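So this first bit is one chain, no partners, the form predicted on its own, shown in structure tokens.
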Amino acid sequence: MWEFVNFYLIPGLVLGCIYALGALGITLTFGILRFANFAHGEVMMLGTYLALTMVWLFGLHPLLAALPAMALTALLMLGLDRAFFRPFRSAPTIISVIASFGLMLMIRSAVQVIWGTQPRPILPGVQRPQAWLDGAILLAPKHVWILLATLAIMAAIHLLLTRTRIGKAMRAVADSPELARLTGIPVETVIRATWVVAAATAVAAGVMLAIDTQVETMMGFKMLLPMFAAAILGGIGRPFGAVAGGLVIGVAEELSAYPWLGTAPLLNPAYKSGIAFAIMVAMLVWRPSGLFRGRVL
């Protein structure tokens, strides 16, 4: 039983909650901009890139440095919304996907010739698992910070959607944007709230992953099919399906390698990042809306 526990279980839920902070910047974007943006992976990787370089100038701890990092790619993504998006509000939706891709592209190669494309740890040295409850539970320091801080970051959303005034707005423009503006909301002051909120969150989830794995130009790449299918799984426009859908997909994946009948993986772990695909599409196919019925695709 502590074998599933310290091995499949754990992992799952440090995996899910670096998937439901990716899955939240995606959904609110989706749910207020009416786009899926596809540059939201290299957000995320450029936002660890900031907080790397912040670790190597000033000697701070990974999620200290996530701080600045946030705040930085929060005002360059309010820039690149005035270039590449901005333009686009009232055209054809494939446009604005379009351009995030080709956002997307342009970041990555950014990233590439400033930082290079050698993967880099955030943290120095090898983090042990620590004993816990007599030595039942092996948890390392690492994955408690994840927990702690996904959760706290979690709490911040939920009172930011629910208690303050630019959070009612969102929702009411995520619900209607013609009669949001009719009540007379901001609905430009909204998408740039958005940006904020979905560039912090994006860049919450890629230090989490640094901290748990390293930091590589494709690692936001590689995160973007599970965080979509789990913005799908919850339902797209709905924060709080999408950390539900993050945490049903990073525990499911990790699951799929347990040994459920007998004793090989139920699943090669070279193959689980096909869980999430599969996932999403039975989503789309069975309930378009999602697990909180969100927009449908």
The other form holds:
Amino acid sequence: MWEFVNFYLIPGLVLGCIYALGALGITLTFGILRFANFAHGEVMMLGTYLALTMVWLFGLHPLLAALPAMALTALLMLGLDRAFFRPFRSAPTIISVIASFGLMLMIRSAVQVIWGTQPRPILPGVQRPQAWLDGAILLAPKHVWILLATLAIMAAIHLLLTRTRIGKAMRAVADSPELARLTGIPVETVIRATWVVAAATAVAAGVMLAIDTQVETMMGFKMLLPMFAAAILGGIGRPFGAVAGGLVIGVAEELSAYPWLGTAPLLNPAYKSGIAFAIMVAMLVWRPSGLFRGRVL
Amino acid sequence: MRRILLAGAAVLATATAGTAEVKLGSLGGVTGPIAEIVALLMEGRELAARHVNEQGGLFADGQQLTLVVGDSACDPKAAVDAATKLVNVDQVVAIVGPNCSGATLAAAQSVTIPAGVVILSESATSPAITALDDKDLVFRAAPSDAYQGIALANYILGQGVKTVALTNANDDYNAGLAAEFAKAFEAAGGKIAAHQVHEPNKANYRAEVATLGGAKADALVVFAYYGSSGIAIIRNALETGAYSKFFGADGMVNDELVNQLGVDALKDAAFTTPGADDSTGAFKAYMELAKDLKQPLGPYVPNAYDATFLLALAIEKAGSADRSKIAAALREVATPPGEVILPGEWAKAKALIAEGKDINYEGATGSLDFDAAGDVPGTYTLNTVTPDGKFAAKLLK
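For comparison with the form predicted on its own, provide the form predicted together with its partner chain.
Every component of the complex follows; first up is the chain already shown.
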């Protein structure tokens, strides 16, 4: 019983939190700018390298280093939007998609030139799990940080979207850009705010992934598929759908390897990457609007 | 420019026409993914050819040994093209190379075995080459990964560890190594309590580690590349407390492993890599001769020297540039009985062969005694992490 919680459920939740934070940015940019941003994973990776540099330069804790890295990446993202996406604002969306694909390759190559391709630790050493509830639950401190930090960021995003002017404007543009424009909402400002939120949450996801694993130049690309799957599962343009989708996919990937029948894993763990694909395809076929009634692709 | 080239070619043509030559194919991945490694080992081949030519050349009339380079590009298709040219156009006696296992298999099956030409690769390590139906025409101067599996299995059992859990990354190199290791470990009385193939490049391997941990073995054997899954698996195994003792092979030996996991976590870890016994006279002789090379001990550079020198000895032993006699002659000069020949001792070997005596070449990388499949036994070193965070290598006897 506790083995199920410690080795399958908790790792699934930790992974799900990382997917959820990443999917949040994808669903927001998809909802407001109306294109699938393939560069999202690389923005996440770039921000993680910036955080790693902060750790090297100032000896900060990775979670603290994430804050300046989020700010820097958000600024960079505004510049990238100006250069790569704004010229295509009124063009067919496929052009923006292809531009994001090119941007993805460019960011990755630039990072490889600057930081090299060798994987690096952001939090060296091994954290042994600590016992909770008389030893029933084993939880490493870094996983507690990841779960708590995700909750804090979710709460902040929720407040931003429901309580602030710009947040409400973002939701309005996501619902109907034309109507929003007619009612006097400054769409460009909303778009900039969207990029800032997307970049910041992506960096948070990247740093948490790096704390759990390592920093390397392919980390963003590897996360792209599960993050897209989470966004589609939750419903495009639905921030809380993305969070729910991320958690479902993270937990489903890990639980698929649990020995539900007998002693062998239900699904050989070598195939667990397929889970996100399977969920994404199934959702697109049977319920394209996602769990939370988002936009149909 | 063109005129200069033509003039140069004409000069070369007259120069080579003056002295008779024996052509030896030198096939390697000159371009492609391992071009840097091949550039270094090509120097090893050229050094061996130079030693032959400086000490009297081949046969009684002192013919020059010429290396004809072909580019196999570490690619099966390119290897077939380049081997075809060497065999049919250049009419080489035998071929040293190619470098990559895939290229070697393709060149051997499509070109050299049907043509009856011996190839001797200094760097192809796939166990699949052993099983090739090669009419005794395919040899290697680098140990098959099968031997690495045996070396590691014996070491682990020697440490008193009888039950292990095994995991390997889902690629040709690591899967081949894992299969050989499992066979050797079980044949020697050990028990593989669990075997889990994993997909590289995943964020975490806790589910895999949980499955492996459920087997309650004494140690975890990991065959993977350190960057794509090796470090993550050891980290997850330590974090979940599933295992604290680890074994593995050359794909894991990189400073980044220590950098990420720390010295304490790896005090019970050991990894094998191919190595050379640096206490032998042959090794010392090679180091003295090769000191001008950029990297005398670069990957497979000593093997390249040994492979080229051995083929030259085989041609000398055969007595003529006759392709069909090379395989038998190669076995005679490489294996006991016979007077021991060390790297660089061409004049001595030539004299002994002229007297009709047996010789036995001992190379920088080992005895080079070919078995029935044309493979050589491996010399492996064991790499452990020292308290100051470096890998220390110790020869496995």
